[in-house]
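Next comes just one chain, in structure tokens: the form predicted alone.
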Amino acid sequence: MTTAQHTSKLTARGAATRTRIVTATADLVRKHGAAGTSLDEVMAASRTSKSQLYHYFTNKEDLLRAAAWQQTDRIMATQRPELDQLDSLAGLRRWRDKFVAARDEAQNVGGCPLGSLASELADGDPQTRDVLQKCFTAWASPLLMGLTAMRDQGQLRPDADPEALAEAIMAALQGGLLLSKTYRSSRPLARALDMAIDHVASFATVR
């Protein structure tokens, strides 16, 4: 569930409440990790009363996975309007340009915030990584969209797997971030990335 559709039923006041709770929290995660980040700083940092947080949320676990999800929609809305765009190998090679351009400017610092809370999160609490397998899932969907477009179209052979190669870019998408957080070098991104989109390409009906 997105930020947006948690707070759809709540008063604007609660809405906006909410959302400056999960918005510090989520902050202090990309900092400190979810370990580092305890409920008093999120408090502090958000304004808020111990009251007011439970209000919101149960527990710290509850709070992360809600941190989880305002990550998600913080990386996806800084990948538009090319994520939307991926019906064709040209959008897909688009959409990895401004990816990769994008952690140069950030000197590849920081990594991915959604791959770094689920190597915190995921060995832990199931339902906390059920958050996060759907998180990554959304993140995928448009990804899923345009490659089931691509087969659809004619544009890839009708063996091709768009779940498979959706997934398949991800995967490539998140080990080329680590690496390249550890190298701080946007190159092993960009590799990885284009073998992925070259291994689409080896489907498409037109050479």
The other form holds:
There are 2 protein chains.
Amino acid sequence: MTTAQHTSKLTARGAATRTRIVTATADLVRKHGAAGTSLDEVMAASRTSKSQLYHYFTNKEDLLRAAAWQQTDRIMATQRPELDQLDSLAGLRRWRDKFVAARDEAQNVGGCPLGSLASELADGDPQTRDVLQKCFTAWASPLLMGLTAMRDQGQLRPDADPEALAEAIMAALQGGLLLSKTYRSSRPLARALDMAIDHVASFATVR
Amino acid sequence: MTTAQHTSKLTARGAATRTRIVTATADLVRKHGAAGTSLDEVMAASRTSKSQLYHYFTNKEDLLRAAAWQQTDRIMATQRPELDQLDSLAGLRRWRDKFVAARDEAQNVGGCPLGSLASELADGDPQTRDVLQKCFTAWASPLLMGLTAMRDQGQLRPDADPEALAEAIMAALQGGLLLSKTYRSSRPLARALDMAIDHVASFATVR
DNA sequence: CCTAGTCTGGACTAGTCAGTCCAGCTTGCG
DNA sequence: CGCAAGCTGGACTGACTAGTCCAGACTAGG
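Here we have the form predicted alone; I need the corresponding form predicted in complex with the DNA.
Complete assembly follows, chain above in first position.
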């Protein structure tokens, strides 16, 4: 969650400033992308100066990595409590419904903040790619937990692979969000998630 | 395919230059993204000058739209002949296999050129979003044709919705590509496409 | 209260960016 | 052959970029 070189030695004031910077960055990146966000804008939005940015982060990439972490935290916070009840088909459907409703509320503007970031940065430096991997894995972990529980409880057949299912759901989610953003409609997302949940259901023991 | 203001009045030499510019742009954008591609780089790669860029395109966005079209053409050309034989589960699987193999050959570097472009530009001006929509629709159309044929031939149940299926497959594809790029592995793409094809298979009349 | 380390403001650099402009070249066509 | 229109080279502008640097303010701990 922290940026290597700042795990220690942080005053209360310093910590607050750092958070302010990261939050402002995450906001701006969500709206205009990583390349579309300048440090000057971050400074203005967080009421800080250049020296502060470079005091807490080694460079822009470093700041973007921190923003990716925060974005992941935010996403997961937004999806509580549904994210903790993914251990049944009904739970998965509730999660889906909330997600689709949220997209419609946002009028399908802007895709997945994490997905956009990944699309833009995953081909860049390995350190950033590593963070993005961990973010996706963290986000998918409640999904993985739920599916594993379903299998262990006998709701899913023993040959169901929770990891594969979770990864496929995540792919459907990301792709659905991208198309929804492009078509300015939640329909592609809804269809993708329905497909994914049907896929899970195809491993159900009771029909 | 052309850019509104240049549908006519194009010498052979002019047309060649224009193509050179678009091709260079598409190449660069595939590698470094839209924001990561400067007009100076386009000039160098296409051996042209600023005045030429602005002679054939009104601005960078306009050029990017043309590049999106070309990218779509390229994708579809690359996937022939598999793209014309998506009218059976076996055909879908052949398409899937070719796709996954191609990603592995590229060592899972770079995602879908069209997907990246959409992720970057879909929130921008409506004209560009419109082009991106048309590109996705064009790419999905062989899929839609194949699925429709399957239903009409009785391979799929009458309640199968080819449009919904095609859109869900496309979402799985895009999401799979994004995760594959992030994890530098074709596994997420393979799992996503397998799920999508299983989903089609769940509407099959014979099992 | 003192001082070392943390934190901050902001000027500055050197480079890059999209877009403009004009003068001169080439080519299709009458 | 001539001329109008298409085409090209490249200098130029003004805005914006990430990153550097230093002087000074704050603050925790002794």
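None of these values were measured; they are calculated from a predicted model. Positions refer to the first chain, counted from 1. Whichever C-alpha set is largest while still superposing within 1.5 Å between the two forms counts as the rigid core.
*For residue 38, decide whether the Cα shift between these two forms is 2 Å or greater, given a superposition on the rigid core.*
Passes the 2 Å threshold, so yes.
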